[in-house]
Structures are given as structure tokens and as C-alpha cells.
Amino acid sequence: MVSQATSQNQLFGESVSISGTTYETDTMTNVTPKILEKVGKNLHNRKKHPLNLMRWRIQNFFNDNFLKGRTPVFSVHDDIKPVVTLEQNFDSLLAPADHPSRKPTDSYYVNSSYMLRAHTSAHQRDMMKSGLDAFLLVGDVYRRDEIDATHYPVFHQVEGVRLFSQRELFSNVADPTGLSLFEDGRKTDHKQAIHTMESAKLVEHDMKSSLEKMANHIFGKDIESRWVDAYFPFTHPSWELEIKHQGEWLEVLGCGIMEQEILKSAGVDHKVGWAFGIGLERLAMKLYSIPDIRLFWSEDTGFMSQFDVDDVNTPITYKPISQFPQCSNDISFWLPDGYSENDFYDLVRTIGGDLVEQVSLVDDFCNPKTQRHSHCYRIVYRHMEKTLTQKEVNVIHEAIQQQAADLLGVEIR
């Protein structure tokens, strides 16, 4: 089997350029050129852009309910560069060693070093050690992943962190004699071992309420919600919170408290704090009733126009375009050693982009004598603008083909 980071060497030589950055290739290179022309696109700083009015609402919610006088008290990063280190994106948040975002089939790889962040997450060390206590992050995330409507491997998310000193956090405490941030306690479901009951339950409340509202000014004030046990590495206790949207549960974000060892890290171990994170498609398209996750990335007038308005606030039900015909034709194929489905979803979006709407599994066979492991996947192809022929479908599904062979080892049947 030919494995998926020679591949990539083949396709980069000894190094790759990414945002004016030249990095060596080696092993765990996987970025792949179709991913690489995402970087630097932006969305959510391009006016008149849906993810630019959901990342706009979140802002404009921090900027006008937590005020210093007239100042907010959020500031907002949102060009911040995709390429972080593999320490920044992991060890920093305390992802354990066997956590499977590590592996290469889950997060693309730059080289052994370096990566395209999977989270905005991977700045918060960095900000709180440059002395903010209270910060957004808007920027785009890559993650291997697969493909469907609503999966995509570049999206879009805000990170909110607000941090708290003990006369901070106890100042609306009629008597706060006797409180404390810290204990030499032990760990519950309720509170890390360091914290006291009261610091981590006036850091819960007063995250949920932020967030509820938050909930409230994107999606109405009637807007039923409930709170979920939810895990996360970083952070702990931790939540998702859901809302009830046309009928169904949706999980609009998770949060929880900062782990303290993070912010020890960072030099603030004197403070407790919380954390959130919120995807803008998921958001954009529950609020704007987007189908196809490959929208966002349209360059249509008939798509953008939509979305030109002054007021980010104006409700906007988006109106298709046009429904042209699906293609779909399937390919089979014997598995090498070492297969991984992200590997070949990443195959696929790198020869036929956009036009791949959906790769589906639809025949996993084993041969009872040999023992051997084949696939059979069905390609949907679909042009957002127009209509395909069969013949153009045929000539890219060919080129899947032989591209699987010839890169990931497979044999097709």
C-alpha cells in the first residue's frame, strides 16, 4: 500500500507553503491541495455572507451585555492563522495521548510538527498568557471527516473564554468573608478537585445564563432549551446546550468550566474561568434553512444576494436556487491493510471538489475462504449551478479510481 502522507509528498515535494509559511513535509503530511485552497478565505469576515451575520449576531450580543463603562468587555480575534502546533491544538488542552483527534485519519497534518488547527480552542493558552481575561475567537477549523449535506472539512467557530479573580467572581456575594476560589478538595461531577463548591457554581450560573441569553437573542426569546452532561478534555463539569428548533432537539454549542491545569498553564492559575465553543454552520444552517453545507462556499449571485442586507438580525429564509439532477455511480474495491475511509473521503474531495455531494458506504463484504474485506461506496455527484452530464461524471469517477489504486494501494473490482 502507498500510504496516504507519501502521497502527499508526491503532491508537495520536500515542503508546502501555507499563508506565506514554508513547512518540510515528512510522514504525517495529509493537508491536501483542495483543503489548502480553503486557507485564507475567511467566510466569516466576508461581508454580506451568512457566516459573517451568525458570527455577527454572537458579537454583537457580547459587545452590547458585557460592557466596562462603554467598552466591551470581549475583544474579538478573528485573523488569527490556521497552522498551529500539534502541542497548541492538543497537549495544551490536555487531550490525552490516546485521544483519537490525534490520529491522521481524524485532523490534517501539516508535517510532525505542525497542523491546521481542529479548534479554535488551540489559542485559548495564548491569549490568556498575553493577559486577556475575557476574549472571542472567530476562525476557520479543518477536521477529516465525512461527506454528506451537513459534513465538511473546513468550518467555522467562535470561542468564548471569560476568567474571573475571587473579587470578581464573589463581588455580588452580600458577605463574601470566609469564600475562596480554591480547596485542597476532591474531584466530583460537580467540580474539579481545586475548586470550592460556591467558585464552581457561581462560574456555572453565570456561564448558563450568559449563554441562555445568547440562545435567545439568535433564535428568539420563546426559544425552549435544556442542558446537557457533556466531556471534554479542557474543561470540566462540561455541557452542550440544545435548543428546540422546528420540533427537534438541536446542540447548539458545548462549554464548561476551564480545566485549572490550562490555566496554570498560561499563568493565570489565580483565576477560574469559563469556556465555549459554537459552530456558524450548524447555526446558519438551522436559522436560514441552508440544505447543502457546500452553499456556504457558493460564489452565486442568486446565493450571495440573499444575504445582502444591512440589519444582521433580518430574518432571511434562503430560497434554492435550482434543483439540478444528481449523478451517482458506485466503486468497489478490495481493502489494503492499514485502509481508512478518511483517507478515500479526502481522495475524492481533492479530484472531484464540490461536485461530490455525498460518498456513502452501501456494501462492506468478506470473503468467508480468503478472508478478504471489500467496499462498495456510492459517489452523488451534483453541480450547485448546473446540470452534469454523465459523461463528465464518468470522466472524474474514472480519475477516483485510479487514483485510489494508485495512492492508497486498493484493487478495484
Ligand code: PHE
The other form holds:
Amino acid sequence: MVSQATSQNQLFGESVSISGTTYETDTMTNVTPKILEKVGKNLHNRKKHPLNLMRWRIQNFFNDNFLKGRTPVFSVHDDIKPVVTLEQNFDSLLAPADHPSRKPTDSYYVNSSYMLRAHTSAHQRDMMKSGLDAFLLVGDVYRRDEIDATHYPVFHQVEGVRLFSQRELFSNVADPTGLSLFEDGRKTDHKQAIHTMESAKLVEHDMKSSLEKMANHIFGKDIESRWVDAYFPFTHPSWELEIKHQGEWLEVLGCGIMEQEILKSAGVDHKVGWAFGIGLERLAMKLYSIPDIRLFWSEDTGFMSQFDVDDVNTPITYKPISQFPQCSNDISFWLPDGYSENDFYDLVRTIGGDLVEQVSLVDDFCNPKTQRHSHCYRIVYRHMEKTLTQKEVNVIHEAIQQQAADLLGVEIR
Ligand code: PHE
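Following the display of the form predicted on its own, present the structure of the form predicted in complex with the named molecule.
Every component of the complex follows; first up is the chain already shown.
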């Protein structure tokens, strides 16, 4: 069997160039040319793109509601390159050594030292270190995942961070004497060991009220929302905010009180802070009724023209340009040792590109005698702007079969 590492080096050779910087490849390299095509597209900065409208709704909320004199409190950073070190993406955020997100099957590695960020949180520590107390960071993030209408290996997030000094946090308390940010205490579900109850509660209150207001600003005054306990290695306590949208609870963002150890490593251990991260695609899909995540990458004017508004708060309901027919083909193969589904999904993306609407596992069979496993996947093909012929689909499907055999070592049945 040809190993995954060797096969990827076959894609790039000794080195790979990403937005002007050259990186040596090694056994960890698992980025693909298809994925690298997305680097630098910066859809969040493209005027009148729905992701740009979403990001402005969020940014305007912070600009309008948090001012020091006439200057916005939150600075905005939307042009930070997505290649980060593993240390930035994981260690700087206290991700445990065995955290599932570190697996090569879940993230895109440039090599053993660099990766495409899996979240905008990768920049938290460095932004704080550079002296920022309140910032928003907008950017593209990359994750290996399944293929369907709501998952795409590239999506966009807004990260927000706000720090407080003792004076700032207690500024609204009538008599702050005796109050302090820190203690040598005990970690509970409600606070970190080093935080006093009063500092944890005030940070929590400031964060929750700010983010609830933001949700109202985006989705309207009358929406119902709720806080759900969550876990992130870099915040404690942590929550997710959900809103009721068309009768269903929808997760909007993850957030929490920043782990004090991260502030310490950034040289701001005399402050406390909160952070949140919000994914733009899922929200834009709900807000504008966009049915398929691939549409964000469409260059079709029939898509783009629907978002050509001057006021970012204009309500828009996307009208499908036309639903072209689907074409579905199955592929079955015996699995080699060390097989990973995400390797197969990437291969399908590399060859099929955005013609692939969905890949689903329809059969998982184990031969009782030989104990060999086989998988059958159904690949649904659909062009977003025209009708695909069976012949066109066959060419792609056969290429997928061939490459799966050559590169992943599967045995087609
Ligand atoms: N980075 C987290 C994610 O991608 C979101 C998050 C950001 C959570 C900041 C807490 C604080 O899921």
C-alpha cells in the first residue's frame, strides 16, 4: 500500500508554496492543491459577498456599542494569513497532547511545524502579546470533515477577545474596596482556581450580555436564546449560545472566560478576559436561507447579485437560481490498514471539486471469514449552474476510483 504521506508528497514534491512562502513537505503534509486554492480568497473581505455582510453585521455591532469617546474599543483584523504553527493552533491554547483536533485526519498540515489554522483562536495569545485588550479577528479556517450541504473544508470565523484590568472590571461597582481579580482558590464549575468569584461573575456577565445583544442585533430583537454549558481547553467556564430559529435551537457561537495561563503567557497576567468564536457560514445560511455551503464559493452572478445591497442589514432571502438535477454513483472498496474516511473525502474533493454535493457511507461490510472491511459510498454530483450529463459524471467517478486505488491503496470491488 502507498502511504498517505508518500502520496501527498507526490502531489507537491519537496516543497509547497502558500501565499508566497515556501514550506518543506514531510510525512505530516496532508494539504491538497484544491484546499490551497482557497487560501487568499478571503471571501470575508469581498464586497457584498454574504460572508462579508455577516461579518459587517457583527463588526458594526461592536463598533456602535463599544466606544471610548468616539473610538471603537475593539480593533479589527481581517488579513492575517491562515498558516500558523502547531504551537499557535494547539499548545498556545492549552489543547491537551491527545486532543482529537490534533489528529492528522482532522486538520490540514503543511508539515510537522505548520498547519492551516483550524480556528481563529490560534491568534489569541499573539494578539494579546502585541498589546491589544479588545479585538475582533476575521478569517478563513480549515478542517477536514465529511461532505454534505453544511460542511466544507474551509469556512470563516470571527474571534472576539476583551480584557479587563481590576479598575475596569470593577468600575461599575459602588464600593470596590476589598474586591480583587485573583485569589489562591479552588477550581469549580463556575470559576478558575485563580479567579475570585466576583471577578468570574462580572466577566461572565459582561460577556453574556454583550453576546446576547449581538445575537439580537443580527437576528432581531425578538429571538429566543439560551446558554448551554460547553468545554474548550482555552476557556473556563465555557458556554455556547443558542437561538431559536424557525422552531429549532441553533448553535451560534462558543465562548468563555479565558484561561488565565494564556493571559500569563501573553504577559497580561494582571488582567482577566473573555473570548468568543462565531462561524459565519452556518449563520449566513440560516439568515439568508442559503441551501448549500458550496454556494459561497460560486462566482455565478445569479448568486452574487442577490447580495448586492448598500445597507448590510437589509433582509435578504436567497432564491435558488435553479435546481439542476443530481446524479449519484456508488463506489465500493475493501479498506487497507490505516484507512481514514477523511483521506477519501479529500481525494473526492480534489478530483470532483464543487461538483460533489454529498458523500455518504451507505454500507459498511465485514467479511466474517477474512475479517476484511469494505465500504460503499454514495457520491452525489450536482453542478450549481448547469445540468451534468451521466457521461461527464462517469469520467470524474472513474478518476476517483482509480486514484483511490492508487493513492489510498483501497481495492475496488
Ligand atoms: N475556537 C472555538 C471553535 O472554533 C470557538 C471559541 C472561541 C470558543 C473562543 C471559546 C472562545 O469552536
